[in-house]
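Starting off, we have a lone chain in the form predicted on its own, written out as structure tokens.
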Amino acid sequence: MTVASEEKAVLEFKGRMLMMTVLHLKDLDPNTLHREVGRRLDEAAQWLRDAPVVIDLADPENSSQIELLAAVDTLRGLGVNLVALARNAHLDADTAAMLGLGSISLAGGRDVPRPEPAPASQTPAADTLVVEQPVRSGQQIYSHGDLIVLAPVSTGAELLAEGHIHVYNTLRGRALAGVRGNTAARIFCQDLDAELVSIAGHYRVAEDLPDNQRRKAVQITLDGDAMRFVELSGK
């Protein structure tokens, strides 16, 4: 009884749905990878830089271990958060271990599609984008100014704006305001239930959202490096 009690206190297994980014490599040339991946990371918000990444080779049968090792070293040098190698008939757990990576099967996983943006209409202010339809899982909407959403934002959906983000409904997906470094950007939502919120690269994931602000109307701002959550009052 004592041993069982100690084990329970030391560790606990929990099931959790985690979103991972799959990097599908069609070219292992280090120079090409450094240029293309570096450019993508320069344009990305901080949360994407921290996202766990799985390498998936387009042509594993004709890729040598030396080429793969050079590619992995290049990606690590760029700060990519590599966690695993996609396992297949030509790449097993031993190859992944040689690279210092885990091995994972992508079978049964579901790609998040990038369909056309949800129907939207421009307001007279040319830099403000208004979305009247629900933003569904897998959809990504980008605004070069402010972004106003009048419908629900589903889990797996993504809102990005160089200015403010307003969601006059439930926000369950990801909202990234000030994506070009605008620290004065704000996020407003009527019902906070987000996977992630970010302002100018500073972010909070679902587990880190203030409990007393969940499922409430809130305003999110940036104060230095800290994100501030303030409940909006209808009075």
Contents of the next structure:
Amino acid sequence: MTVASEEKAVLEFKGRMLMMTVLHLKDLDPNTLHREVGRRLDEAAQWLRDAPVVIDLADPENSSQIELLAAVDTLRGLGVNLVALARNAHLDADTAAMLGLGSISLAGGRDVPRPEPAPASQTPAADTLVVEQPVRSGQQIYSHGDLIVLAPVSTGAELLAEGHIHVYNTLRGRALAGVRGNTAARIFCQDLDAELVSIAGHYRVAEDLPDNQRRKAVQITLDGDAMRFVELSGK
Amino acid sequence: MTKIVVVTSGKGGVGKTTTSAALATGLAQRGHKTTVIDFDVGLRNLDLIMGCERRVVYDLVNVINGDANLKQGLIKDKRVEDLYILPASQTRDKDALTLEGVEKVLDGLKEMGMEYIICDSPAGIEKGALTAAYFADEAVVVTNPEVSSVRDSDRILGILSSKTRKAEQGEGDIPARLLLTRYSPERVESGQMLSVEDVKEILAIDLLGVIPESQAVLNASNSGSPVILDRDSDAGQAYEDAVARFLGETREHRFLTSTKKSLFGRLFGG
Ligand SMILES: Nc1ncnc2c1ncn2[C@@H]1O[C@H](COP(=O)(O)OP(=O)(O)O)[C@@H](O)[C@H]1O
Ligand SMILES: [Mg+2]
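With the form predicted on its own already on screen, would you show the form predicted together with the partner chain?
After this comes the whole thing, all chains and molecules, with the earlier chain placed first.
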């Protein structure tokens, strides 16, 4: 056995896109936190309780480490799945490590509108969102259900849908279907020139798109861990 | 009725100021009372292109702060009737450009009976560019035929669709048209630049005009006379066409092929 294949057997780096929830804290008072966060968690769907959470302090200069420690304890006590502390000039990796958290930079990350918590008795309505205007660089569109776009999607634009994504035009930006983990979600597009396509967290960047599908009408599905690209016959 | 037009791009150095000067001058030449405002606080150069830098007393920020009234701030062009320039401040703080202040200036210009107000936007997608665009009824997006410029224009188009007063009031997107400048057919043909078709396809907006890369633009800015006044030049004529289209005329696009090639085409029946 060669060294290379031995290494391969031990570990494998895999690209996976994860949605993280950013918790902006404006007040570190444990009592306030306990009340407010507890209430939100009661209302929230299961996904919020499972979601990896990054703490982002609104006022890092004026918060003491003691306060921060107490706040982290309170949140952990409530069962919040804390994973990291947002890094800035006042909160470095050492501070995060002291709290038993990772340190990550939120700069460059983008906000994704979070699904509203559904009332307990009602199943969430999977609304289909139809977009007729071009989706431009820097714009982001989120659909709780399917997303249908009838205009070009530019490089630097991002489509996110919990369900399927249809683009009846050129897709040059990013399309992420099944963002809440629906592996049956699909992406359909009339002209594939995407920066990135993703289904339920599995993704391919432009460089890895199959060459023979580029600039074609294509359907993209997830089959286990593999993304499948099938040309749409048009008949 | 006054029409407020923002000339914008995202990227710097693509020809916004050159275009603002040409468009304002062209509209005034056709008898439309027009003011062109330089929103590029700190980097003012519209007054240079318009050749009135030696007559600047007050600027936009002075007028907003009430140090001068609008009539004192406006510079009347010496060559073209009905043309006024409101220069930017070179020194003052950018934060002085408040939306309320700008609105007051625009309202004052409306009362003076301006038909067109051309807002020369600074580069970028931050406050300065947003302020210049906020009150616009219409946009001219200036783009060079290269990928980064097209990307920035696309970005600006997205921002315009949500960040103007009209958009905020639910009146939807303001009309935006593309002006492709510094176009060099030779470099398009050799594959170094994007073609008009490429850019049109990516941005998916109407084409107002194509301005060729031209020595005449440099000559014009050196002599402080908007290039549209240089009627013999390619860029001057292209801007003249663009102004006509802006006002609703149909004109065929010119200067899209290299002179070498069109001669070749003519000789061989292409
Ligand atoms: N069509 C053109 N041909 C040649 N040079 C041009 C052309 N348009 C603009 N320029 C030059 O490009 C530079 C930037 O133009 P400017 O109008 O100041 O751009 P912006 O206002 O977008 O920063 C100037 O030096 C100008 O002379
Ligand atoms: Mg300029």
